[in-house]
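First, one chain by itself: the form predicted on its own, in structure tokens.
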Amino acid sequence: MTAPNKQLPAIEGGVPVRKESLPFYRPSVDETDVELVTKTLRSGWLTLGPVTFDLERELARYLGAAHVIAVNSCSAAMFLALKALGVGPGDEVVTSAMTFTSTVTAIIHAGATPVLADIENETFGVAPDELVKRTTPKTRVFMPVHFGGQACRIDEVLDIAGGRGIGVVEDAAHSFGASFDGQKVGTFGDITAFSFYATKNLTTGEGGCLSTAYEELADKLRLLSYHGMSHGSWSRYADRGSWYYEVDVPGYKCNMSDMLSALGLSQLRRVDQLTAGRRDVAQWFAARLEDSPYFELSRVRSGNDHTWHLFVVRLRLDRLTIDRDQFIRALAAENIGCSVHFIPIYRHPYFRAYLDDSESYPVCEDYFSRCVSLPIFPSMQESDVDDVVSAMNRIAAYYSVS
């Protein structure tokens, strides 16, 4: 029986360069995580309370903003914020193309209509020019995304929506300690809404929270993330605290609970250990990658101190005899995950009732064909980035059109 060829790719029947798989992701939860949730557990509180509100005043000193609220997802955020300024049926919100679907999903259940706007090659943020194209008397706010872990062309954004007094709702779900030129990603728009998801630079398992400078939008946030109640449950049946409460609007139930906010208090501790951990991965992926003839690399604009939650290459497909997807089927046969981030708004089913067939998103087009999301996580091992290289080089030799 002949052996097989270790170097034909192992979705040709060669050798997988790893025994063991490689996951896309894997949580970062160390002991201090376990402790800190286990004490609040014991605590016999288990909802919305102190720590919660321990978590909110640490997120804020962090990321020097004004005012924090924690919430239940990412999602919530984004809606709770479009409601806070009052966006509502006959308003439309501009944003990226190039997201997920809860961000455009928040604008429709706000009762406004989402209008999409093609990216741009550096940050893959929404393209400035696109928001002036895409602006019309009904556009409300613009609602920019943050991608991949470094800010867009916020300034931009902000002087594009300053001149024509339009609020600023920023997408940050991948981006938490990101800044520009200094300044920390959360401290720049209306209200900027964060993801703690359990792939994010920061996780509580499911989560996030909302950021803003302006005391009115935040109580205004608070009272719309819990029933629209004057007063939360913590103050209610504290020792001490009072039963009575007052509903001023009717809101929603979008509050974290201490038991998740715990996981966020320890993780915040050593967030930027972990981010530097993503760090090292970028790096060591960018030192391999650099020179291939293969592979695009993301760039980082001047200025952007990048948390790398995602790390992005696009194929160079006119050297290749595969498009993406086999591409994809082949890492994976040898055992390496990877994803892909995203696919684009417009061509999800559902979404095609709110586009005009004419609109063309040609920067978005070219990089969902191209792209693939690689494996990066804080314990990642420069071996295991060695053996992703080796694989995406190996499938690229075998594949190339030379």
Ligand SMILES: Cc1ncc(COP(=O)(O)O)c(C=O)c1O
Second form
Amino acid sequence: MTAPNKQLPAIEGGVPVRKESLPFYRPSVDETDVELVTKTLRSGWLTLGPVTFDLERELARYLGAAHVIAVNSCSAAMFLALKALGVGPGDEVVTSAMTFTSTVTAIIHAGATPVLADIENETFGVAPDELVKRTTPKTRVFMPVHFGGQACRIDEVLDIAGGRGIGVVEDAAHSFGASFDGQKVGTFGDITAFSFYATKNLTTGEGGCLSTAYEELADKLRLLSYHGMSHGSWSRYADRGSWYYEVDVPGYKCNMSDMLSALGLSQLRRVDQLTAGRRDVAQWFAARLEDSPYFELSRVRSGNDHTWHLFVVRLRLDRLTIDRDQFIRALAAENIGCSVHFIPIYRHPYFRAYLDDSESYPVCEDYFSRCVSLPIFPSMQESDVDDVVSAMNRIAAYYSVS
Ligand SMILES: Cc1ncc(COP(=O)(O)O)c(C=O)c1O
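For comparison with the form predicted on its own, would you give the structure of this protein in the form predicted in complex with this ligand?
Below is the whole assembly, all chains and molecules, this chain first.
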């Protein structure tokens, strides 16, 4: 019997680079997280209450934002932001075609019409000239996405919006802690929405928050996030509270709970350390891949402090005989998990029916055909990066055009 050829990709029958699989993401939960959540579980108060208010204060301090409202997801946060700005039927909201579905469904749920714009190649955020092109007299809000851990061209977005009286709601699901020219994302537009979903740089399992500089908007967001009630359950049931409340608007149920906020507070105290772990991984990848003939690295815009929520490479398909999907399947056979961020919105069956077709989005199309999000998480080791790069190089060399 002949020994297996080590250079043969696993998908062709070779020995996988890794015995144990490397997941795309592994959460970083430590003993302090467990202790703080346990303390809350034992406190007698589980839902919106003092721990959530602490988290809001600490988040505001970290971001340098005047007001923060903790909620149960970024998806809910974006919807509430649009409602608080009075966006509704007859309004158009321009957002990136390269985003998660809920950026766009938030617009639909608010009753407005989503308009998709193409991205630009440096930050993978919305292209400013596309915003101009897609603006009509009905445009009420721009919803740029801070993609992958770095700010989009937010300075240019704000210039375009400001000159036209258009509001700015930012989807910063990926970019907690990121900054542009020393200013943190969350302090630029009217309202910013963050995600604390399991894979995010700071996680509460599920959750998110809104930040704004405007007290009036903060009050509206808080009201809408909790049934539109004049004061929430904490002030009604706590010792000094009363049973009485009034419903001022037909609100929603999007509040955060103290159980999850306890995890958030604990994570927030070491979020810079968690991001530093991701930054190391990004540097290890960059050092190994920057001269590769097969992979194009993502760029960091000058002035941006990148928090590396994602590490995206684009395949040089002209040098390979396989496509992106086959490449990902080959990596999976090497026991390496990766992902794709994102399927462009207009390619989903629901949106295809009424949004522009793919020809209108050449940058998104090129990006989507070639992008692979490699594994990146704070506890990933340099040897893990070596494995990922070995597997990538083995696959690329085997399927090279020459
Ligand atoms: C760009 C973007 N926006 C919004 C969301 C929604 O976040 P959440 O799961 O907290 O609702 C996600 C989720 O990953 C996302 O990637």
